[in-house]
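Have a look below at one chain only, the form predicted on its own, in structure tokens format.
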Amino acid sequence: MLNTEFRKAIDEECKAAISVKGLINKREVRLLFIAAAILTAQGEILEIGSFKGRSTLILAKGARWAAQNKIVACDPFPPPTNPNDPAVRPSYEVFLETLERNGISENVEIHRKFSAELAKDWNRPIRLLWIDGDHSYPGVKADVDGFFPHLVPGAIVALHDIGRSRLPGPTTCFMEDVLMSDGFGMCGMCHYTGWAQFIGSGGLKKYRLEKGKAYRFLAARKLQQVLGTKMRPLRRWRYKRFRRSGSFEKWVFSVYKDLVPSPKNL
């Protein structure tokens, strides 16, 4: 059973994060907070793609519960498409304001560069990897190839925009490099976020039912997108149910119930 303080923190911190402009919804925010707060492994928390700070904020808040003082955020923060429009503010400016306003400026190690550049010199173990940067297949594949070698057993990987028709890169990499990999175990979907736990070996055999089910649903989704057809009502209902069924929250609290943090870490 979750301690009362932590349950309250989940609701409060997620509510604060949703107030920041971003593209991840409330359920995905909860996933990131819990993944950062519960130490399933030892290592860094690395965020690829920060935008205006919604995911950065919730990861840093969660890390505090795990007594981890810093997370790493990587984003080139490109200039506005129309820099002459005074109503459009640079995302990096808004990002820094988000950190300052929420008191986490000292808790975020910022790398204002492309993730491929960071990967060249990266040599630290990773316990939580959040990929929400370049959504092209080459871009996501570069992140996977660059940072997966640094995952430690027990680490959590989460990729955003899985199953979106206009963004096939994350879906393909999640299917081929996570679901079909022997190195990953338990997996699931949370809205448009696909998640899995890195276990080192034996994942494909022991968790073949969970991974196979996810692969089949996503493969059917991709085929439907390629053919330009619509899902039949029953299949669409099953697909939506699948996106809600891989409850990270339920799984992590059942497996790591002894690691639920307490307020003494704050």
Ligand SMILES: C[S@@+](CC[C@H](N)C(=O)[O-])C[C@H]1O[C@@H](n2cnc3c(N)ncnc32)[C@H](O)[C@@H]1O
The other form holds:
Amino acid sequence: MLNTEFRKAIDEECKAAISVKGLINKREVRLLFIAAAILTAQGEILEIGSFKGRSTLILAKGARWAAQNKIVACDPFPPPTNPNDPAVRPSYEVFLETLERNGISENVEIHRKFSAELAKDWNRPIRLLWIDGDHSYPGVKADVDGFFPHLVPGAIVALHDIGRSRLPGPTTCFMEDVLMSDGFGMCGMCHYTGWAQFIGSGGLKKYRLEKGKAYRFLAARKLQQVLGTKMRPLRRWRYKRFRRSGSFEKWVFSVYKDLVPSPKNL
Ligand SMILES: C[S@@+](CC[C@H](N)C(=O)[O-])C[C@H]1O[C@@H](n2cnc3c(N)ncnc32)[C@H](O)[C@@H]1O
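Give me the form predicted together with the named molecule now, not the form predicted on its own.
The complete assembly is shown below, putting the previous chain first.
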């Protein structure tokens, strides 16, 4: 059972994060908060792609509930494409302001660089990996190859923009490197976020059916996007249902019920 304080924190922190300009929706914010707050394994929380700090904020707030002081954020924070436009503020400036305003400046280790550079020297275990940086196939694949070897059994991976036609990189990597790998167990979708639990190299076959189902949905979606056809109403309805299907919350709270955080962690 969720204690009242934690339930209240989920609602309040998610509301605060949604007020920051960003590219993930309410349900995805909730998923990140809970994934950071429940210690399914020991290791770092690594975010690739921070932008103005929406996901950074929610991960850092969630991490506090797991008594984890710092999360790692990696983004080159490029300057605005039109630096002469005074209305456009650099994302780095807004990002720092988000951290400051929400009292988490001390809780975020910032790496202002491309993830490939960070991966070169990275040698820390990872318990939560959030990939929302370079969305090209080579970009996501480099993140997968660079950071998956550091996942500890029990770790959660979450990739954003799964099933989006303009951004095929995350979908392809999620399908091939996560769903087709026995190293991953439980998986699901939450809006445009695909998530899965890393279970280690001697992975179990029992999750193949679940992952196979997800693979089939995404393959059908990809094919339909490539062919430029419309989904038939029934298929569209099934696909929408699939995007809401593997409830992370339901799964994590049932498997890790003993780890549901309480205010004494704070
Ligand atoms: C979609 S936005 C991230 C949105 C953010 N997660 C949120 O919650 O709103 C993508 C970000 O990834 C960054 N990015 C692009 N390529 C990257 C790379 N190779 N490594 C790290 N970050 C990258 C961009 O600078 C941009 O800020």
